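Listed next as C-alpha cells is one chain, alone, in the form predicted alone.
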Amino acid sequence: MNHKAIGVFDSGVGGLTVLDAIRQVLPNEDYIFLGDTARVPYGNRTKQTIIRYATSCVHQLVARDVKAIVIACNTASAYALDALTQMLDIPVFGVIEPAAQRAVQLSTNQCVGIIGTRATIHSQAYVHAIQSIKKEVKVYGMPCPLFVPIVEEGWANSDVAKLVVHKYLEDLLKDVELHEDQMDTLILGCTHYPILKAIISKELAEMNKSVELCDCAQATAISLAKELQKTHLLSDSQLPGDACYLVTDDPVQFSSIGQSFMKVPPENVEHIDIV
C-alpha cells in the first residue's frame, strides 16, 4: 500500500469540488492541492498555452512525490491529458472520460448535453469520448463562460444567475429541439457548476424537461477509487487523510472563495510562484 500522497490541480479554485468528491471516496488518503489562481482561466487560452501551464504545474506537485496526479478542470483534461500521460511515470486521470461513462450510462435517449467553458466545448473532448464508448449517441454541447464568475462573485443563489442559467439553457435546448432530439442528460463540463447545480435543475424543471444532471466531480472520484485500488495504490491507513493547498496567487481569497466549493473549507495555502 502506498502512503504518499494523491497530486490534484486545477486552473483556480473549481477543482475543490473534484477534491471534495474524492475525499469523500478516499477519505484515508493525504492530498495536496495546486489552484493555477495567477493564470485563472485555462477556459479562453490557446492550446499550447493550456498544454504549457498544465505542465509547470505538475512538476510542482511530483517535486513533492505524490504517487498519482488527477487533472481536475475540464479544460486542462480536455487538452492537457495525452502530454502529461506520457511525460510521466505516475498515473494521471483526467475528469472527461469519467464523466462521459457516466453520462452514457445515464441516457436513455441517445442524447446528450454539455455545458462547459469555451474551450472545453470546442476540444470536442466529450464528443469523442461519448462516442467512443457509444457511437450512436448525439452531443450537443453549449459554452458558458459567464457561470465561472457568477460562482466566485458568490452569485450562485442570485438572480442574475437564475437569468444567465434559464438563457444557456434555453439556447442549447432550442439547439438539440432543432435537430429534433430530446436530450435526458446534461453534463456539468466544469467544476465550478456543482454550484449552480440546484438551480440549473430547478431551471430544467421550469422548462418541463426531464433532465438527469452528471456531475464530472463525483464521477471521477468513483473513477479514481476504482483504478487505484487495481494499480495497488491505495493506502490502508486508518486514520482521516490531510490536505494542504498550494495556490500562485492570493492564498487568503483562495481560502474565501473557496469555503462554497467543499464541506471542510480549505486550510493551511500556501503561495508558490510557477515560471
The other form holds:
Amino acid sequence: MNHKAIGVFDSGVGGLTVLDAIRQVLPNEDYIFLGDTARVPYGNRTKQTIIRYATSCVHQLVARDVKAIVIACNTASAYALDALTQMLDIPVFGVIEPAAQRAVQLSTNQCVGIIGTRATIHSQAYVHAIQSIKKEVKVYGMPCPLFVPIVEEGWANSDVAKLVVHKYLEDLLKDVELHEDQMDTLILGCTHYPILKAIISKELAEMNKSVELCDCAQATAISLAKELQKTHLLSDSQLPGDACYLVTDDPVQFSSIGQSFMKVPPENVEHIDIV
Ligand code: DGL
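Moving on from the form predicted alone, kindly provide the form predicted in complex with D-glutamic acid as a structure.
After this comes the whole thing, all chains and molecules, with the earlier chain placed first.
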C-alpha cells in the first residue's frame, strides 16, 4: 500500500486523455501530471531529443516523490521507456505494451493497423511489441501528423477533420489491401486520437470496413491498475484522489485546450521551468 501520487508525463496537453482514463479506473489515487507544453510536439523529433526531453520531465516528477511514472505520450513511450526504466528506481509504464496486448486480443484476422506521429510509426515500437506477443500478426503503420493540430485547434468534429481522417485511412487501407490482408483492428497510437474516435469509426463504417478501435489510453489504465495492485503500490484511500498539473508553458492556455480532453477540466495548473 502506498499513498504517494502517480506521476503522469506527456509532451503536452494530449496526455490528459490517458490521465482521464487512468482516473476512471483508479479514482482514489493522487496524480501529478506534467505536460511539456513549451517543447511540444515530440512527434517529429529525433530519438536523442525525445530521450533528453523525457528525462528532464521525469526528473521533475521524481523530485516530487511520485511512486510510479506513466509515460502517457506514445512518442516518448516508443523512444524513452527503456532509458527511463534503467535510469529510475520506481516503476515506469509506457502506453505501447498495453495497447499492443489489447490489439492482439482484439484481432481475429491477425492484422493490426497503427496510426500515430511520424516518430512513433518510424520507431517500429508497436510492430516489435505486437510481434513479440504473437509473431504472425501483420502490422501496418500510417503516420497521421495532421491529427494533433486539428484536435488542438478544436476541429475534431469539423469537415476538415473528416477529410483528413478519410485520406489517412484510405492510404492505410490501400497498403493493407495491396498485401491482400484484412485489417480488423486499428490502434489509436497517439494521445490526441481518442478525441477523433467517433469520426474515425464513422469513416471506417462509410468505407464498409469492420474495424475495432483500440484505445491506448484505456488499455494503459487497465494494465496500470493490475501492475500497481501486483506490486502493492495502490493506495487504500476510500476518498476521491486529487490531481495537480505542471506545464512548461502557459497554464491558462493548457487549461483552456485541456477542457476538451477530460471529463473533469484541469485545475491547479502551475508553470515550471525545465532546462
Ligand atoms: N503526445 C504525442 C504522442 O502521443 C503527440 C503530440 C506530440 O507530437 O508531441 O505521440
